[in-house]
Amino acid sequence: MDFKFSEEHEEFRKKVREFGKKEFTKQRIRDSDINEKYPDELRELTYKNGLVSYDDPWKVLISIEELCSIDPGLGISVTIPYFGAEVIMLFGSDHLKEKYLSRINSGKAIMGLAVTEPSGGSDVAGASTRAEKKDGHYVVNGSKMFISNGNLADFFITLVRTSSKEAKRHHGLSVLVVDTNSKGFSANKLTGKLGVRSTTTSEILFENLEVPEENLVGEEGKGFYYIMTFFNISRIFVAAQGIGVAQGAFDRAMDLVKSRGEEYSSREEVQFALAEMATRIKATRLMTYEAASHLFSYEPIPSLTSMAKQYAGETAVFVTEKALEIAGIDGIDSDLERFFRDAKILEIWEGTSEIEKLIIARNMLKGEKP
């Protein structure tokens, strides 16, 4: 299978890289990381330059990969305002697409996905936030935790429990679009995170919040399946984050090794480390591109997608750790320190590495061939 990109995509990659090197200034990076400040002006610039467009998912992947190689925190921050859009694209009514996606696609709104709850992030089927029908509305009560864009989003794709009568827990879940300006919505920003501090992560609360029935996405009771379908898409883009983080750390390690001269660069232990890092990045990139090619052709292979996501997250952590070992004391106050902190989340969100392994094994046992 040939993963050579078209001339158009290569030119787009060059455009993204030039944008990142120009706009991801040391001051912006430092300010966003230390002060945990979301770079909204950078988000607007990213939109105006056409760097994130769902008209071409390959361009989205390229943008994520390239921007995260320059700075993971800012790279994720400027590409996450669209997080969850695929749920409306695939399952939403024409009304919801017109009302919400038009605002996202024009850069006028930020959205998010509200699934994780305090009682357990990996147990999606165990969601307990309730939504009960009353007088033409759903009345929502409950909370979500570790929600990206929590204090920023104009609306959330929200997983709620609409029935408790089903024998199987995942049959009683639905998806609603919840406006954050609704009475009964509140968000508490979480601070002091290990990494990706320029992203805004929050606890969000729903207290007798009313949502119009027309804001139901798809059918009642099918929310679990909608979210699982979305995760099978979003995991490709998390894998792209992992490639970017790993590549950025590797590039910095290479520059450092070269700057120390031939005597240092000729050491076997240094060359072994560089070879291991480069090999894992190459393997991750090829696996991710193969999984993406199936997904973007509407023929996803869930086990392969999970392989890419799991391996990319672990590769990002592996490579940044190796880069710090090479840097030694020079890495303490360098970009590599931040890359190392930012990498860890990639083994956790959108399904932990352990969850991905379960998905891989269970799908193969059912006969899927990745």
The other form holds:
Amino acid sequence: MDFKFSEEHEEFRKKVREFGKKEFTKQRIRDSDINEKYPDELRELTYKNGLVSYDDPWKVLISIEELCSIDPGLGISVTIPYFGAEVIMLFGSDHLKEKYLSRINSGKAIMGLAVTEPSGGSDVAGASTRAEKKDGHYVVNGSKMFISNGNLADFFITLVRTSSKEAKRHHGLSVLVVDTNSKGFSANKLTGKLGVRSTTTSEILFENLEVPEENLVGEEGKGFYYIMTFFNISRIFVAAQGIGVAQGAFDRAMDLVKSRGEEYSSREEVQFALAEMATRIKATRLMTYEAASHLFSYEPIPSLTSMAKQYAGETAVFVTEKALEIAGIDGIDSDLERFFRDAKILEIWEGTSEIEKLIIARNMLKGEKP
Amino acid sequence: MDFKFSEEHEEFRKKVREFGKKEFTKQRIRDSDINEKYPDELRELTYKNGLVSYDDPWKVLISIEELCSIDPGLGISVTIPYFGAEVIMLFGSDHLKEKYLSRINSGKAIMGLAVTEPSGGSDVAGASTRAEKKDGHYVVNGSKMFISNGNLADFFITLVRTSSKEAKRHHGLSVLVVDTNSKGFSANKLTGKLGVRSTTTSEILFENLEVPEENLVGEEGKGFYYIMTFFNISRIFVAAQGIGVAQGAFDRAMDLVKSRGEEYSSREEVQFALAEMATRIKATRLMTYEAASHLFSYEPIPSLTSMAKQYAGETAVFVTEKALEIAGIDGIDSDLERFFRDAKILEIWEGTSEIEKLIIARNMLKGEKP
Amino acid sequence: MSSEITEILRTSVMEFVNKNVPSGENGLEKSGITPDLRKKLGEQGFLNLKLPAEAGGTGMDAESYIAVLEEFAKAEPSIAMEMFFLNSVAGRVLSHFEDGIELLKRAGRGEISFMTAIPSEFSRISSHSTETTITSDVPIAAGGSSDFLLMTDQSGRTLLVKDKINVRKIQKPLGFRAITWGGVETKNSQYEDLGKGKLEEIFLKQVNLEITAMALGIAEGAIEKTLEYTKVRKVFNTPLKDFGPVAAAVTNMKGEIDLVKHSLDSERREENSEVLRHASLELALNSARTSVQYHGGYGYFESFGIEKFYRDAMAMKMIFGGLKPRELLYRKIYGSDSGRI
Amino acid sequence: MSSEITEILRTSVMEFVNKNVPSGENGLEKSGITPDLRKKLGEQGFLNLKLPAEAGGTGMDAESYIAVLEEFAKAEPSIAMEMFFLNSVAGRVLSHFEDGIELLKRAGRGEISFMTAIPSEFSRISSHSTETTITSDVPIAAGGSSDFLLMTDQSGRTLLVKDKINVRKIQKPLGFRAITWGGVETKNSQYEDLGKGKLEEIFLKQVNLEITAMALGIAEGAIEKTLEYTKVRKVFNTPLKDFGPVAAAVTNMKGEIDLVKHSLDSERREENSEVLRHASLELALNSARTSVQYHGGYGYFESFGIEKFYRDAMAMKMIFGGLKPRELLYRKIYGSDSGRI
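What I would like now is the form predicted in complex with another copy of the chain, since the data block earlier showed the form predicted on its own; can you produce it?
Everything in the complex follows now, all chains and molecules, and the chain you saw is the first one.
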């Protein structure tokens, strides 16, 4: 057993950290949060500095972790433009890889994943956006909800229903790459989020939107499987967001405790809170890293991935709440209050905590050993 | 990073498991539990089969884990006869190693650690058992409480006060090896325990008991340090007990759920319980293994060790309670009720959960990174 | 009945326990509830509190009955459970026919007692009955003796088995050790058919407040001892209670106990009964676990009288806290328009 | 006052909110409590409920006052907090001198309002006062406007600052966004010395039931919406409420709300006030967090009116749930013989 990152990865972590400390300025953080403004210039900077590189998924994980610990909103904003890329990598044709992934790899495009619908967040198989084949095109009609990068993305990995057999819910779904400059595409930015306010969340609509046949990812009818496979990857990165949020909040709470002097820091209530926070963070890290090590060597263990994701979300919420309790009234206008608002989404997106628990149990009931 | 045990260790785990399944018979388990009887014959068998070997601490850890998952009472009983050996290994003279450790290594003797006193379980530095030097001997007077192997051990690693300066509480303590066949030694077995009833717990008394000077471990005045160092080792093994108890209870709960059929096993309440149990167990394992990997390479991280121990105790209690809830009335006379009774001690011995949390926080306040 | 009289009752329970119930090393769990102790309980009028008047019941109001259950549970949960099986269970199913009234009369005087096979969602009951013969294997039953047995047969009917009851006593059951637990076999026994689903109906729906009283008593018994212990027990030369997290945990439990107690004492208790049942079961387990913890090594020993609360609280949850009664809570809160729940 | 009248009051609060308080996309948090709304609150008699009679107070009993706080908190916690600062805080410190009465009168009519610098254990207050001049930097204050400021100076005295109050308004504070939060600076201001430790005493000891009412209202507001939402919201073609763990979590919260509510409504509320304070703060946070969770993505948006409960509940805990008030709970439960605590 070996619980250490390689020297290269440690170096990389240091580099990310330095970048974040320098570029995530107070001004940028506040401006993005208060005005719900996407930090596009920062995204470019992050890309140019090579902090999001698909050559090595460990580096992506490290970037997410470190940047989120400096500011979750900005951290997520600059690492989310590639959201969904793995679907093309794993299942897309060479044509799609070249046409779309090359733009992503050069940092020139923003993409997104359009799966969730207004009628059901967790019920992926219930998707009702329709795509009908007609003259070498798919004609897409329907809407998607809570779509990250909704008003920013150049194209979306989109889950659509290509078969009318409602009985086979899972088997009637396919994945298309939809250009947002196509006729019939529109997006309404949803404002007034609790947290991660610098990310852009939208409702997107498809109205008789035509997609060329070659934009089908993989095979027709396998969309549900592709998306589920993707979630088993993206959940690792959400867990990394959780590590970052929790660690960032913990570090700030620790500083606060120290700044209040010996009499305060020696109080057992305070020490208990710190110990409980730190223990949860440690457990989150380990579960995430183990899940990642299986995933990144192409042997994912879905129940373990879900454990990491669920526990990370819960930990981010737990730690930020505890940190604010320590802060008291002084926290009402502080970094910590932003961390608190940013944390909650981690229990909701990429599969709610409830869904993760069901995944864990069902896989284990089938004999999987996490 | 590498989260896998070596092949040798996996083989060893299998061997331990097979041994336990064969030798931990229903009869032995029940008899030991109900009659509070130490299974000495089983201890010898375990030793003879090479399941407790100080050549490799990983093997000790694996044995504890696997045997406790079959039965915590017997699992602890057969692995506890060597309790305290590390104190001599690390700090004892060659004379002590030869005289005492060789008997331990050959499985011929049982030893124990006498630290806790009636007046304070967690307050090690408050020990008041006195040892005064006189004619080349220490004369020991005092009593120790809740001492494992109290009526079984051939000798005890004993914490005594050798200096009268009460002001320097920590620095007035030393460690002696006390033979139990010495004049002035007596032990009262304490019966009626909630759990781990096959282990023997006693109050032991020293009345003008003479100990030869050469039985001093290390230096006078360093006893507190030696014992604290030992606890940083033994806590790993308590964490391993926790893994075993929790895993054993989980496996039984899983079997129960499956045996009740699809309608029951598909209930979300039941699946949530299984998921929460399994996640805690996974987190416990990882923290324990990482803490062990540091410790076994002589770079212990005390805060991480305490995290593992505290979380393991809490997990054992959590999982056994949940398992009994699943069992319902049928559990009232079952393996699971024994696991439940056995679990609670893990939050108490080798430092209560409260003490562990303080250790975590205080080390981190000093800058330690677990 | 006024709360003044309830207070007198509470005092008389405490006095009875102090005078008649062994504690410490050779406490009640070792001796069990003996015929002699049962007699005394009967003489003092503790066994017929809620029996019907024709069976010699005192016609006591609910408030006083649950107060007595709570008070016994604080000291010796097993006695409360014995009272519960007789008054809340047997009293309800046996009061509808003459023979039953007669048996209740005798039981109320402490002369006989019933075993009750607790209905289980997953019970391993295998029973077969013809008109005159019943063969059953009821693995878990609880009660004072094997004079009579209340049980549910395979088809869901509640039976009173009158003879040839063979009990395989469990040596050390998890909880309530002063009453008898065991597997039961009956063969060619005489029995009385008491109606379909009667026992289950009682355990599921009719005893919420009694369960609350017992669970609350366990929580109180554990936490009151812990409050006192943490005042005097010192570590690092400081009383345990002066460590913030200890004080926090104990006062939180005590606070929750007060909330449940006030609700149980109030006139709105019925309206809240499902909530109280589950809240008190949770509270009992949390309180008892915390209490063992803060008693440290000492709390781990039977003679200290703390660990029994932990076992009993766990057993309470196993007996009374399953999915079926939880569903009734869901239904209560969500109203009648429930689908799967 | 009878509970019937309390019920009428509750209804009138609901009616007032429906009629006068904006909701949805452009809800109250965007507009803030405007002078106009404050006027209306005053006209309807919601601002002087507990003010002294000389200041035009209604002499309303505690039961009705806390019922109104609870009811406003269910819908708009910010309004409850505005009432609280005026009636429970300003009303208490300003009623002892003529000028103060005059100001309370006007505030009760909604014509002026006070900011209050909430005493903090670790406040970064740095203030210096001479006989005629006060310079202070109070980073966190809350209230309606900067007409007047109640604050604690460096030496612990409570001051009423009357002019030259410079507020650096926080753009998006964590909670209670419809009232003003901000850093405050005063220089060469006129002020009145209201006595040593007055504000701290009030926040620590005198407002337990008011805090409970507000926290309970937040819990109720969140859970009631969630109860309704989980009945209609479907996933996998099944209403959310039919998933056991969802039903369990919601019904547990609702059950705990009922327990706290009953205790707050009972005549023993005073005796239990420390317990209620802390139990309700915990409950509000748990209820609100659970409510956001079960509203899924929708719950994350301000326009849905759910996430504000989560922020407000957290802010409540930060303001009212510190170590000092906890110590008062420990002391209450453990009795007076406490050492370090």
